[in-house]
Amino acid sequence: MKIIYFDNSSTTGYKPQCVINASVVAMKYLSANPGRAGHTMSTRAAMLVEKTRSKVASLVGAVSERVIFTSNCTEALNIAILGSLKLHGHVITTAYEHNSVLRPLFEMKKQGLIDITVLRPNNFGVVTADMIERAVKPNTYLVAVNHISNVTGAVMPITEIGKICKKHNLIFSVDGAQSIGYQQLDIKEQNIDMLSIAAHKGLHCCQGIGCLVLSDKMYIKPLKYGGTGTESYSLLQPRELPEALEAGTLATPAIAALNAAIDWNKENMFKIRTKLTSLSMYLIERLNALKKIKIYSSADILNGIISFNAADISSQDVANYLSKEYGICVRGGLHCAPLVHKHFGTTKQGMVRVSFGLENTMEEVDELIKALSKIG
């Protein structure tokens, strides 16, 4: 059975070959820690990490000190709201954002730490920045958002939410998931202090490699502690950036296939935002001829993600009759953001998420609404 692979914005089912390459040429040169000792492979993978870290900076018009090589986006994203904690302090953040965002932020309210404010999307299924500035109160320290929802592909207006936030001299932390690689973002024009970028989605990079970006103005709590190759006399953790968020041995062969990355998504992008462009307008009307098909997402966001529900089924029912009988990959359930599911009400029956990549097709689609057409 052909395997049709529309789960795109969990990971992107496909990898260039320059990225595989990379990576694989890393684990078999460059097998050592780069930057704790002296020899030639330690300097050399130390020479590659950053390399690497001043094409993430490019990449987004940060200062490549304060590119911080993580695990993975959820690292970024806890490593940004823990470690700027403000005790007793207030957070904005949204029903859009993934638990990634949701569950520190809950987790230091109830430890009595924090107060928070969740913003519900209006009408038009935005938060907009008057919402925000609406929300703001004199202990307000901190709004985090997500640029692009992993659920419905909704956008957030960055650049309107970053001058509020620098008016009121508030941190701006945005969850980068699901737009870096597809949409530009520059932390210094957008006045965004923390940026969590995850490689593996719009970047198709492999998994276990993350970056969070910070501001100049940024000074973040490490969460972890250990060596880091420099003051290895102190048994405190240094306070420069970048080693001072960086315990630990770095993922050399992830760093490699994200600097291969970056390069080949330069020359990539515009080519894969067109290509979810035409796929996503061709899901929507093709959806919109089918009979009990409820459409999540707006017709006028076109960026590859649209979620569904077919009738009163279980999303998780659509999305295992899918993949057993069509062998057609799709994400059924809450996709780890409840609260944007209790705003629609499909806390249930979650949603039916289709996320395209850059080699979907057509075709592919035309197969997809013909095995919806079977259903109920």
Contents of the next structure:
Protein chains: 2
Amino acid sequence: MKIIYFDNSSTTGYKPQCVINASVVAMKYLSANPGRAGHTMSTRAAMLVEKTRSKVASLVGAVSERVIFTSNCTEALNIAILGSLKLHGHVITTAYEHNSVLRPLFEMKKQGLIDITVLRPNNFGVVTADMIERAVKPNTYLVAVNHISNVTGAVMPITEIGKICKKHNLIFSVDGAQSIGYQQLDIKEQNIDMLSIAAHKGLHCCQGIGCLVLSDKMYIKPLKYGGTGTESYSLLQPRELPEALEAGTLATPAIAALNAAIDWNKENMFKIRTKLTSLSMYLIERLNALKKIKIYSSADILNGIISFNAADISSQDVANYLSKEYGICVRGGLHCAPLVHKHFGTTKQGMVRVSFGLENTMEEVDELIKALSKIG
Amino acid sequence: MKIIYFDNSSTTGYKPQCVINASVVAMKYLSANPGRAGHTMSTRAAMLVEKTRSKVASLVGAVSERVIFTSNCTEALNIAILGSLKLHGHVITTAYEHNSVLRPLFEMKKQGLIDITVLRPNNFGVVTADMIERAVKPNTYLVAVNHISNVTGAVMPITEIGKICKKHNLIFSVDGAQSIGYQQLDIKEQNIDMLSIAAHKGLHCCQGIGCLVLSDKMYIKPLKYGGTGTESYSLLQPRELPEALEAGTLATPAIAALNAAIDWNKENMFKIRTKLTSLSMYLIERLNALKKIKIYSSADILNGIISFNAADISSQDVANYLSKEYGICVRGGLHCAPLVHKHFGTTKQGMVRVSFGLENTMEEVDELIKALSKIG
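Now show me the form predicted in complex with another copy of the chain; what you just gave was the form predicted alone.
Up next: the whole complex, starting with the chain shown before.
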């Protein structure tokens, strides 16, 4: 059975050959530890790492040494949220957040360290800058917002929220997992203080690498302590960035892949977006023609993430049926984002999520529609 | 200029083709998120991850679900040390520890949470089980020991220390960064509670993956909170292992590489050890014949890590000279392990460290000796 992969917002299914090649070259010829010695091999690896760091910085309008390599976007978000923790402060966030934001926040709340306001989206599916501003309390220190919802594809007005954060002197943390590689971001212009990035989604890199990008004003506590190749005599973690937040041997092959992925993405972003828009438009049109399908994603957005349900059938059952009978890979369940399901009343049913990638086709959408027309 | 790579205890220079191939196959055909959906692609990735987990478990006598994938050995050690933290307790450790152990411990000490006893090695270069036992206080809860020193290659008597930890009901954490892939370990037989592993050294895997292996008695706090693919409705981290300690998307290509690396290592461990022993013996013999060379590694161990100094010359200067003039890559400085240098009185000078790998040759040792004979 041919596989139809519609789970690209988890990890994009297509990895460009240049990304794979870069990783192979790093494993073969750059396997020394970057930044740990002055010899040729270590220096070569370090040069590649720093080149990639500066490429990430350019991509999002940041300063190179304030790009921190992490193992994934979850680690970036944890460093951001736990590292900027203020004892007994207040945090504003949204119902769209992934568990990688909610779980560190609610763990801190459980420990009695913070209060949290979770804002639900308005009727247009958006948490506006006004709504954020109205939620500000005297002890608010952090606003944590998901740029693009991994559940419905809803897009938050990052630029406007950034202005409010600047006005009230609040730290602004953005979860860019679903947006980087698809949308342009500029942390300076958008007043973002902490931007967390996944490499294995829109940038089409492999899994195993992410980034936390910090604004000039941020100094945050490390999550991990260890070897940095700097100030080795000191028993305490050095304060200088990026080393302060990068203890341990870096994942050079994945960083090499990211280096290639950013270049590839630059050339292909428009093509990818066009493809996702046309596929989304087509799917929504065809879904609307089916009976008993409820769509949760807005027909105005069309960014490749479309969630729906078929009558009252459990989304997991639909996903299992599609995979088993048609080889169609979609995600059922809660997509690690429980509060948006509470908002939509789908905590029990979940949602069936289709998320498109560059290699998907209209014919594959037809296959999905054919399969769906037989249920519900 | 031909490169001679003598920095294998940082990262082994040679990566077997089967390891590289496994990573490529994962990038091409297994790029869905493991354990996040029930569809074919996600299930395939999950099966590879679980197969690798069970292989790591077999390698060290553990239970599969108590093998935690981390981004490197430093992360494993941080989860172990910070996750098992007891407020106001006492920790015993050794001067041989890497900063990945010392820095989390001394950070906790700085915060007033723990007291630390750092044991210096005896005249044979060893911290014995007796020395550990004599340091036990009523509030001691953790013993953290480096199995093999990354600076001198000294080997600690893990089995005997394990017995003492069991007798006094202490948590026993072992840093296996330099031993895994070279020595056999069995956490059950050796009473190890938390074993931290690097994949990119002795196992000859790529960078970007490590493991923390826990004994049946351990329950520790997570370092990171986020998506686990389990209990997605819950705003708090699930307690079940391994998910509790594995928030975020796993590095499937690196895990695939580890899967292949363990098989490769099983077939080649004896060959590697034989090679490192003969090279070590030859280097020590040749160094002894040079004037003004002081060797810090024991001639009884011969496990491929040999540190020395040339007269009073800074080890960094020697390393730079060897790299620049002869293309020989060795490590100077403190090797991220400051207290062993304090013990040997080499905090200022550092040590020149040669660490051998499978591809090194006697002729390369001759080159090094030739270069060294011209200085000092």
